[in-house]
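Heads up, the chain below is alone and in the form predicted alone; it's given as structure tokens.
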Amino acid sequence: MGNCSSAKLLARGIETIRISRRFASDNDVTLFPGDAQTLLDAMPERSVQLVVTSPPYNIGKAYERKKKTSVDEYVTQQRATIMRCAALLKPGGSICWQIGNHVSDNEVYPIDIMLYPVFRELGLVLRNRIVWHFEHGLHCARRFSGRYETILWFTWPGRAYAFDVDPIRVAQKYPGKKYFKGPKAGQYSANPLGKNPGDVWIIPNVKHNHVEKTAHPCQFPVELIERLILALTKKNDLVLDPFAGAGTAAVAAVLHGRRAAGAEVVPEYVRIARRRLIAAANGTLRTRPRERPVYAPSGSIAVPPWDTVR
């Protein structure tokens, strides 16, 4: 495919998308096989609408570029990437930093709390600390088992940042509820499009027999990133993931008509991401159905998916 390593893929009708190794502003997808900083340095400032990523947690995984290091050194490494991402962010854009905990000698270090001052020093404002809850993970013997991670959503100051909750509203808990008194008495009180999903998201993580599972050990579920993309971006906006992994952020962007850019140092994961992007573009990518309940004992009733409650 030449140095640009691009591929034309059938997406919607006669439309095509282009996957390229080198960044260009008109790329549909940039999938850079190398260090994030190299990709970020090649991108123009104020070109990105959404940065959404899950950086390495400094826990010694094989896919981490550097071996497990001190917490201070880890924060210093993250600072360099965050600073460059902030420089790339448009005035109305968002940064969503999804992170878990670093554990050493059975002591938990909350990485999101340690990184928060870095974002604030850059002048960014925290709009939400989203808790992503899931049911599966390692079982702990000397502390409670971890079953959540967090997403820090930052924007620039002011009220001009992009945010549209309507595309991601979820089913109302009490859809028939009405106002009891006042000028609206007797009228339905619930939004007919559904309710705001709040800042606690219960979405299964990608483990074992999950339909989206690849060889990557710490993979995003597509639904998690879809919510952020649909709420914080518009068609053709650029979505950046500096730690692309199996390419889930880029996949979610392609599924919803956004452009994407990402970097990944592990060749196997780059190949996985490319295959998933091809499948997303031609409509064959398998993702977990949103209408499937997280936990459905016999006789339970499924809640409608958020993208059909409109």
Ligand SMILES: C[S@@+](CC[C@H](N)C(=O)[O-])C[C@H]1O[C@@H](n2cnc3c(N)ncnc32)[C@H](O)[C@@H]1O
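Treat the numbers as computed from the prediction; the structure is a model and nothing was measured. Each form is matched to the other, and the largest set of C-alpha atoms that superpose within 1.5 Å is called the rigid core. Numbering follows the first chain given and starts at 1. What changes on going to the form predicted together with the named molecule:
- After superposing the rigid core, the Cα of residue 158 is displaced by less than 2 Å between these two forms.
- Once both forms are fitted on their core, a CA shift of 2 Å or more is seen for residue 187 between these two forms.
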Second form
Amino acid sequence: MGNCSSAKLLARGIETIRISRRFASDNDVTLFPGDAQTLLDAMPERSVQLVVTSPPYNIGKAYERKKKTSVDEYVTQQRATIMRCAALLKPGGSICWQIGNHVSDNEVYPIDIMLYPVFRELGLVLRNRIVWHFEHGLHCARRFSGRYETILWFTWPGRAYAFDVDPIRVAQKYPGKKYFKGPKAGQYSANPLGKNPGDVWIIPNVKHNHVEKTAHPCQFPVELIERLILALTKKNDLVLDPFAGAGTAAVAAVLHGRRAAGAEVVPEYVRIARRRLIAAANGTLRTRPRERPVYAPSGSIAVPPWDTVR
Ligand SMILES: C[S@@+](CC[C@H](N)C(=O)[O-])C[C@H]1O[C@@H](n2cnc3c(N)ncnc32)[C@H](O)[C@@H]1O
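Now that you have shown the form predicted alone, what about the form predicted together with the named molecule?
The next block holds the full complex; its first chain is the one shown before.
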């Protein structure tokens, strides 16, 4: 297979990107149509800057003994994938595991809490537990409707991990506010580039008539992954999503000049991901407009990096 099955694409009329099924370090995008573990085993250790994924929640029904076994089995399966992802991670790299609750018979299983010890056992350190809040979802009759999921962001210990908040700053509430007195009088009191977006991200989920909606039932919004890619990686870094679905992580990587690798077992989703990657590369992919640009008070050095990329 290799390059025989790859597609050469024109990205924004400047660069050529290549989508391959089989992993090679110099691929722009690897889209492996099969089991995640097979792709992960084919990749070299310490090669990935960012693992970002939303794993399947294939936990069985919550009945007595079976319930316990099934949850334990799930954690065991996930441990195997997480262990391999940790082995693939570069020293300054990040793992972002995006997870919601699994609900069975009206019992809520907090999957991030169940998986946190797995990351800790591997020596990874939690930097943020980001709450992703959205408005669309099932309306519950016997509990409060679920309106958030989380992203667990891990790195290796120490301070030498990549993190740059500047490309993802959001508008200040009072951008023109200045120091009234003291040595900084007259200077802006808030960072004119915008503020740190914090750890609660309000981004619509991809439902109904969302412009990014495909046939995949639970795809990431592009904006969610863009934030992570822009803050945690640099151009040409490798971004990995072992459970690629409709390929959103790879799409966000391509939009920002990063390399990507992903695996997906369902052929229809692989086709969707491929189509989206082609559209991302040639500039025709429709995405939801992002957070309004950072306000630039006159005389400030404000740069709206969020809006210059597209
Ligand atoms: C929660 S969805 C991910 C959606 C993705 N984040 C997106 O933006 O479209 C999980 C995906 O993992 C896929 N999957 C499940 N088991 C897998 C495996 N062992 N290897 C690869 N993909 C798998 C499912 O088919 C599903 O598309």
